[in-house]
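Presented below, as structure tokens, is a lone chain in the form predicted alone.
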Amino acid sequence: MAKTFKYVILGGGVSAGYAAREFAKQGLKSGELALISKEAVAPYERPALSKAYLFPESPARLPGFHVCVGSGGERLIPDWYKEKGIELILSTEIVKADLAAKSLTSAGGETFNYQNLVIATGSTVIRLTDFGVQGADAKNIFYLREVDDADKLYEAIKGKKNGKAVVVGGGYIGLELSAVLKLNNIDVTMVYPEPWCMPRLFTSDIAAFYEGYYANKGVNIIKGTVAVGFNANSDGEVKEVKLKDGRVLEADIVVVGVGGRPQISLFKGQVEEEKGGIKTDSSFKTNVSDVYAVGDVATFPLKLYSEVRRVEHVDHARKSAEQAVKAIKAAEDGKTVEEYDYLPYFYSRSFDLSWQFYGDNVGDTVLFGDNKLESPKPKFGTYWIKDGKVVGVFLEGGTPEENNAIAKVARIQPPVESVDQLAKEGISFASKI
């Protein structure tokens, strides 16, 4: 027997859970509405796995961080489903999706027929053994994506006590996941190719103050080579990593953090793509009547920039989510919403750090601040520059003041008269504007 809802949100990550509650605040009946995830689940804010799950002390748990509480919003359980009326279906992956039919398929035989679909299917890592790399399949090699995911890696931290791991990248989950290691006593490398960390985002500047401290923590940094193969032992136990450049690393655990990529393969051919994600309109209406896309697959149109882009943070998850739903609703009454007008945001917490970022890092760049390693608390900065303006600023310790500050400098795009100037100001340009 299909069943028949009025919306189905798919996914079941952050994107899906914050559409969820957007619909219960813009007024749903009761079976109108229903959430299908393959993880057994309810939504929940996805950036926790990667620090607070894995601390040593009092390590995060669900329920404790089901959506919406990493906004501040109320947690949403699943009685609160329940009581909205809307149907959580979990544990269901769906295997075909016809949108001409309007109709989904699990992997289970089960069909789900719907008026509207919001596609939040998010992203998935991408893996060594995709490519084929030698012993990738090995035991105690990790991923991180799902609560399943961290579940496992915190199992192994715990049973591999004052043991050995290998990061195999050095971008977000690289950095983060290296720090939490390091708080297990774990001994820690880091193996990225990039000349440094985190080099879609940070400069060279930058990522030097990062590299220092991680070392001053103990965390050994290797850059310029990559991971080419795995030795087991006789359990089949991840226990050596092969280096490009020759070198072999021991390991009882190995973290894989090389990227992701947007689940969008059930819609091949249905919906118009671009930039890797499918096009959607500032309110992330797809090219297909009646279907929006949210989140990591979403590419929208920036209008800050005046370009489309793909936008991989949970900041544009939470929001390109509300404003799909919020553009059903209103296309219902014959009305519209205001156009989708996003500043780009990325932050990271790791050790004792805390950094923002708002805006775009192009152009030229200025250093300010103090970021000296010895210094007991750091607080240092970069702004971009391009075409004499202010686009992108970068915040490592700043107050919640100062970080709106730099928010507010980033949309605003204020001119810059003198780059020395600038320099010397530092934080205090922003504070001013």
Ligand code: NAD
Given for the second form:
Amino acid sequence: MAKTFKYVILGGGVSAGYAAREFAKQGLKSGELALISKEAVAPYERPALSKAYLFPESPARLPGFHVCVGSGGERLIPDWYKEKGIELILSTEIVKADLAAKSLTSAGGETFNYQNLVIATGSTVIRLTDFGVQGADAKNIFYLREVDDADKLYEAIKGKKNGKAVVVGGGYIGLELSAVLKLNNIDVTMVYPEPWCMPRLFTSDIAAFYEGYYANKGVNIIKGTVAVGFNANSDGEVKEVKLKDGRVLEADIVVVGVGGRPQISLFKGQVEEEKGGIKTDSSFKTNVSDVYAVGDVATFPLKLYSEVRRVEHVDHARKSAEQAVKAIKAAEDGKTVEEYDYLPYFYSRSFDLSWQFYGDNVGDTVLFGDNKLESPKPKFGTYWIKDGKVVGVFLEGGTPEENNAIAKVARIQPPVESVDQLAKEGISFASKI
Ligand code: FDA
Ligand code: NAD
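Given the form predicted alone above, I would also like to look at the protein as it appears in the form predicted in complex with this ligand.
Then the entire complex follows, led off by the chain already shown.
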């Protein structure tokens, strides 16, 4: 028997949870909304998985980090959905979407019909097996996307006390996981192909600080090469990582973070795509009527830079979800919502470090502040300058006020009279804006 809903949110991650809250805020009748997720738990703040979830002492566990605690909101535990009359359909993978017929089919053969669909299927990890890397299906080679993955990794960390880990990838997962593995007293070696870590955001100067800091914490870093194969023992457990440059590293655990890809295959050929995601307008409406796409899967107009982009970060997942639901509700009253005017915001935390970035990392850069590894509390940053204006700011170790100040700078893009002066003034340039 098919179930029919006025609204269906497909996905159970960050944007799905924030969308559900916004529906409830805007007014919802019992039974109107269903949230369908292949995960077994209600939406949670995914960033916790690569940080506090893996801490050796008092790790974060659900229900502690269900959405929307990450942005200071109320925690939506499963009872909340019940109270609001929202059907929370968990452990249910949708394997077929027919946008013309407005229906979804699950792996278990159930059919869900909808009037309005919010696609919130997020990203999936890129696997080394996707490139046919030899031995990449050995046991104890981990990826991290969902709580289930984090549970498996946590068990392996506990089971391989004082063991060795190789972390493949020098992006967000690589840096956050190397730190948390080290906190668990695991011997860690990071391997990545680029000349410095996090090249999609960091300049070589920014990266040099983090690489030095990690080295001081005992993390080994091997740059400019990739893993080309894995050797396993007779139980099929990974034991060695073979690198392209000929080196062979011992490993009890391998964590791979070589990027994500938006999960949009269900909709192939049915909806317009751009830049690897589902194309939307500034209300996250797709070219198919009554179908919206939010979070990691959406390629949307980024008004500030007059171009369309896809953003794989939590702040956008939250805000895009809220925008889409407001637009759906407004349309029912024949109204429209204000254009989405997003300021890109990324952040990360590892060891005692914490950085934030706002804006666009294009143009020339100016490094400022104290980036000495021996400083008790390093605080440094970088301004990106394009066409004589500051368009992006990175800050490590900022106070909440300073982080607000850099957000403001990235938004208003003040002109720069002298680059030397900017370097000298450092964070005080932002603080006085
Ligand atoms: P999200 O991935 O959260 O959710 C997608 C949901 O859809 C999942 O529940 C999935 O199971 C479900 N789904 C997919 N296909 C389905 C199907 N066919 N049927 C049913 N359900 C389906 N960002 C940041 O700014 N700061 C940070 O510190 C971090 N940290 C971080 C750590 C880790 C480990 C990861 C993996 C990611 C981050 N991120 C981050 C990125 C951030 O978490 C990410 O951008 C958001 O979770 C995106 O939200 P979405 O709702 O789009 O996808
Ligand atoms: P990423 O894009 O940040 O980094 C991928 C890295 O993989 C590259 O920097 C490169 O070093 C490396 N790489 C690529 N091919 C490789 C190869 N063959 N061998 C070795 N290394 C290779 O992706 P990620 O770190 O996997 O993160 C996945 C997703 O999770 C992204 O969407 C990311 O935004 C999100 N995430 C975000 C945060 C955060 O914002 N703090 C934290 C964790 C995860």
